[in-house]
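Encoded as structure tokens, the following chain is the form predicted on its own, with no partner shown.
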Amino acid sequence: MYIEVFSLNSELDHYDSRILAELQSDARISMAELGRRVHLSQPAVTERVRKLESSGVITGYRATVNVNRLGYGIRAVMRVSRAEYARVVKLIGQTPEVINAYNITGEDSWLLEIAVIDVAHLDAVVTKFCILTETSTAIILNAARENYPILPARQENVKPLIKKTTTA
């Protein structure tokens, strides 16, 4: 089970990071030892945690799944093309196959993330989506990295990409 995390709140402290680590690898683990993992007590964690659910920090708890055990042997991800808006929002809610939709910047409106059964069926879908306009398709074949926890930003974890030099 992983926690999603949604904004930053700027109060957001060391105690309040480690919780939400800890969660997000385990969000059934019992307020005791999430406590005992993050050194405080057991009605201090579990106030931090009331806190951060209340704020809008944590907004909900869920099981993640492995797709293939469900059945689906291909994951894959499509981007769709520029689409009335409306018409791709209500296809991605007729095709449950669609695990994640964004709407996104660049060439693409949308990237979908899709599990089928087998080629035939990931045919089935993306048909569907190529009836309303362009799309690319590739197949995942490897996740290097999935439901990662993420931590609060911090600023001084940036590191400019350029440095400013000064001429005297």
Contents of the next structure:
There are 2 protein chains.
Amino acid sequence: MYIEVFSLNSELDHYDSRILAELQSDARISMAELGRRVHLSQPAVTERVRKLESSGVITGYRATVNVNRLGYGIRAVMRVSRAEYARVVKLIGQTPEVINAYNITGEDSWLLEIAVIDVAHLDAVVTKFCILTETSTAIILNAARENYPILPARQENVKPLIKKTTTA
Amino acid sequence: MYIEVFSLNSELDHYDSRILAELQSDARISMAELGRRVHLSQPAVTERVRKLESSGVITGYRATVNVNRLGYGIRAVMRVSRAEYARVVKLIGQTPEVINAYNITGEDSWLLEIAVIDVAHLDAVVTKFCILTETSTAIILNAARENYPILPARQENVKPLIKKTTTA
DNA sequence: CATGAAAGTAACTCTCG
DNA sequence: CGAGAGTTACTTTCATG
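Please supply the corresponding structure for the form predicted together with a further copy of the same chain (the preceding block corresponds to the form predicted on its own).
Full assembly next; the chain just shown is listed first.
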């Protein structure tokens, strides 16, 4: 018999994966409809969703919007070089154009994704960060993939460094 | 009198902004509750949401998940140098670890955001793309901001290159 | 399974061009 | 006077104990 390889998500079964897939593709379906899709009763699926929320697997539900339709002609990514951490965080907090801000490894310690109205607006935002440190900006031409649904990491995807061994 | 400066979102009024803000912070509230928050009746707010959807302003609703809780220990960004467009797109299609894939300007023509289980898994994904062209990977240490809500670009935020002029 | 809330539908009102 | 948007009232569907 094989030794079980447990992971952080060992408690998530097939039903939970189905639920997560459905809610990542449409977060506004009713629990009744979700139950139909995953073949569970409505109270059963509601209880599972509640547990996924309270255990922190599901962190929220958000409408996704088309930034172009909202008047933002340009999306861009800015690489921001090392600078005093607190100052960068503060500046991000003062910049609503920043949609995502990642602190990353390497020479560029920050990667920001921004949405701006036009080139003049882009210039204004870049300048705000240039005052702090060096930046490098690239405009997003298109997205081949966006917010791809994430399913629980499965054991067959894991390539363990230590092979499973048999018990005595 | 000033010439009106129209933009793509000129039809979006204060109510629509409120609706967009609410649905980006919680996409699962009922239309009745949304109506209460923005001070409109349930049928009225439902109709506005329907129009925002059909006009392409709202593109969908998604549950957001904690990738760590799903067994992915590492999030990273990969910069991928110029390569045959179709081959990159095809490879992205074959790689579920890619959450976001942006085609960008500059030397690195692609920026990919990925979620992987561990270093061995990261190595496997990076190698897939290294075969095609040069890559540069940085691990995401933390996110100072994620999916910041986007509101309609407002005229007071726009710095027009051509100033408003008076009519004859 | 029963009760209360929410969604969908229809008829009516109000305002504005 | 007609078009558009909102409200109220009512029926069906959904959520919750």
